[in-house]
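The chain below stands alone and is given as structure tokens, in the form predicted alone.
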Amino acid sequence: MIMSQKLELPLEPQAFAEDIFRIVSHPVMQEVYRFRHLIAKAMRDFLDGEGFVEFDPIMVGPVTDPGTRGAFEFRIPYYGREYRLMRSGILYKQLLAAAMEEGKIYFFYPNLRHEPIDAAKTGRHLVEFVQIDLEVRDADHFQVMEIAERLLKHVIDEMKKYENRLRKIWEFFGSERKSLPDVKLPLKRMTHREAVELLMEHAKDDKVIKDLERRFGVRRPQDRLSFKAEIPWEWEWYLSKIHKRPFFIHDYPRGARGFYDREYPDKPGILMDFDLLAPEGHGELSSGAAREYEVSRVFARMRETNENPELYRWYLQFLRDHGKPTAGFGIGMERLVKYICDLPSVHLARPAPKIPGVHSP
């Protein structure tokens, strides 16, 4: 059905503003949307089977997640006060995981993030997207990493049942992929330091540098690598590109993440957190961590990052009176669909996508 359809399908983001019905009604796009549904069902089946309880997302509040890597907040008037649209549900995840008898909760969380214009170039950023957000009480980051890899394996194994349909999508978009990977657990793990050291070795290759400069419009990407900061977008893509199976990076430096990611008690400056990356250049699928739950440590980290503790009064009171160890992660639905369907850009993973800088329906 897909390959017999000869309608031209414009792939650039602006096309969604110019002829959205033509795109959404195209058979290949409808098949992508069906896989989005199948992936969501596989994730819910897995989490429900693991004893998680699903909640409806909280959409507005006095504060939202401040650690979203350069994305700004959307603010709205709310009965005489200024509230924020949620950029993630991380603060509420801690609350519910601590409160619920099961200690395991999840959301299919719509996120709104005012991404900078440059984020549109990565092919992996949207202003509006869905994140499968979960949290587990009395767990650390290594324990939820095990949940993340089992969840991803479950989704991939379920989607392998539909590979004949997937191949038609892959062929339509010019993918060279022949099958989804056979996922064997545990997945490969490397620390942030090990990842940066590996990339610094590859940065000695002029061909690698020229390719990154051309693809991402950055000059001297080798100068952007640091043991004290996030891995830049272009290098994250490259690291993902040289892997054939999903893998983890963990133990990021303290300045790379928000105040809610817990610092190792015995490794100052290093956080108990992780990213799960897809191979083939698809990049980060998931980010997670053990959480700070001692109010004095959270307060100190807020001061360090210039957050106003007064805005977080309810959150600090909750931690003071009821805070417990928790850990969790979020998986971007659109990024996961992009990976499974091997799409050239994340904006193809949902109808009416909101791309930074592009005005569309």
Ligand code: AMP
Second form
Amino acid sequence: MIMSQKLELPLEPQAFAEDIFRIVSHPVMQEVYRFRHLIAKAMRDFLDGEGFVEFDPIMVGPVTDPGTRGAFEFRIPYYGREYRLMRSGILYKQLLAAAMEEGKIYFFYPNLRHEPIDAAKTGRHLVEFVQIDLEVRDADHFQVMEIAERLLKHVIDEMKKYENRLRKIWEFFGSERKSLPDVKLPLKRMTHREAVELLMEHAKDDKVIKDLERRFGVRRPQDRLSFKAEIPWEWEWYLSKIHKRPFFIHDYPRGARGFYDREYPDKPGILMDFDLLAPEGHGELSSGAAREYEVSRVFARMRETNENPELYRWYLQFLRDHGKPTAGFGIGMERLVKYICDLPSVHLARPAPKIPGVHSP
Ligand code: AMP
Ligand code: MG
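Mind pulling up the form predicted in complex with the ligand next to the form predicted alone we just looked at?
Up next: the whole complex, starting with the chain shown before.
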């Protein structure tokens, strides 16, 4: 059993099924939950101050986003039809950013994703989690990257005020962190191509390869790097580990993301999108993009990924009649709590975490 040394706190996911009260009443876990509250408040303050309007999440509908990296959808019977629980609020975000006079909207959006069992090993994937999910009309990915970095800086600067309390959490979980970073804007930006080139350079080091093989149980991680695909988990961890401050990767290749990430009209195969990564091995905090909003382009992209346009009837009708350029991103709440509190695993950021494959409360 993994135990934190000081006050007995069982940390593995199964422990939540065995005695959840013992975990959620633990003084350190209570502090983590209080920080989740403080972080949520800091984000709301920032977004409200920027003129965003908050909406309540829409939980069920005829279709949810196409999902990435093999996370399936949950289906429920719905008056003679089959509806879906939302994997993300992307379709509704575009609708509301286009419709609202303010043109700036956000949700605290609970998402349900049937993540593959393997995802449990990353320490970063839950089945149930919350995204702070926002969308802005008449903006592109570069403009919302600026919002993302200012939002993150605001959260980190606010949490710095509580560093004495945070230090106790860090110590408890055996973290070597002494302080949160001084965030200077703009954050570092690199394209997906530049990130992969950098990693290919580091992949020449045998020690790096051996370490990744041992940590992640993958064979020959150097063969998994590609300019045409998503950065594999182990390499994303590595890239994050060699950074001391948050940073962006942008311009992912088509095929790495869903049909809603817009392709540069003048750079076929490259998407107008980005990830915001936390340093110190925490990895992806947020994904965002400018949206594909012209119906013909959306259709073409749907065909590539074998989406059934019939399911997306309301969305395609909305785009055809009222579609507007928008851009947005979602920041994972639990990922952000994990980063700020430097937790060993994301499941510690929720009181009743749903970990892929674990039957917990
Ligand atoms: P995505 O659009 O899939 O990148 O999701 C947006 C954000 O939600 C990600 O950047 C993560 O911070 C968070 N997220 C995505 N999937 C999960 C998951 N399975 N568990 C926890 N957080 C997640
Ligand atoms: Mg992502």
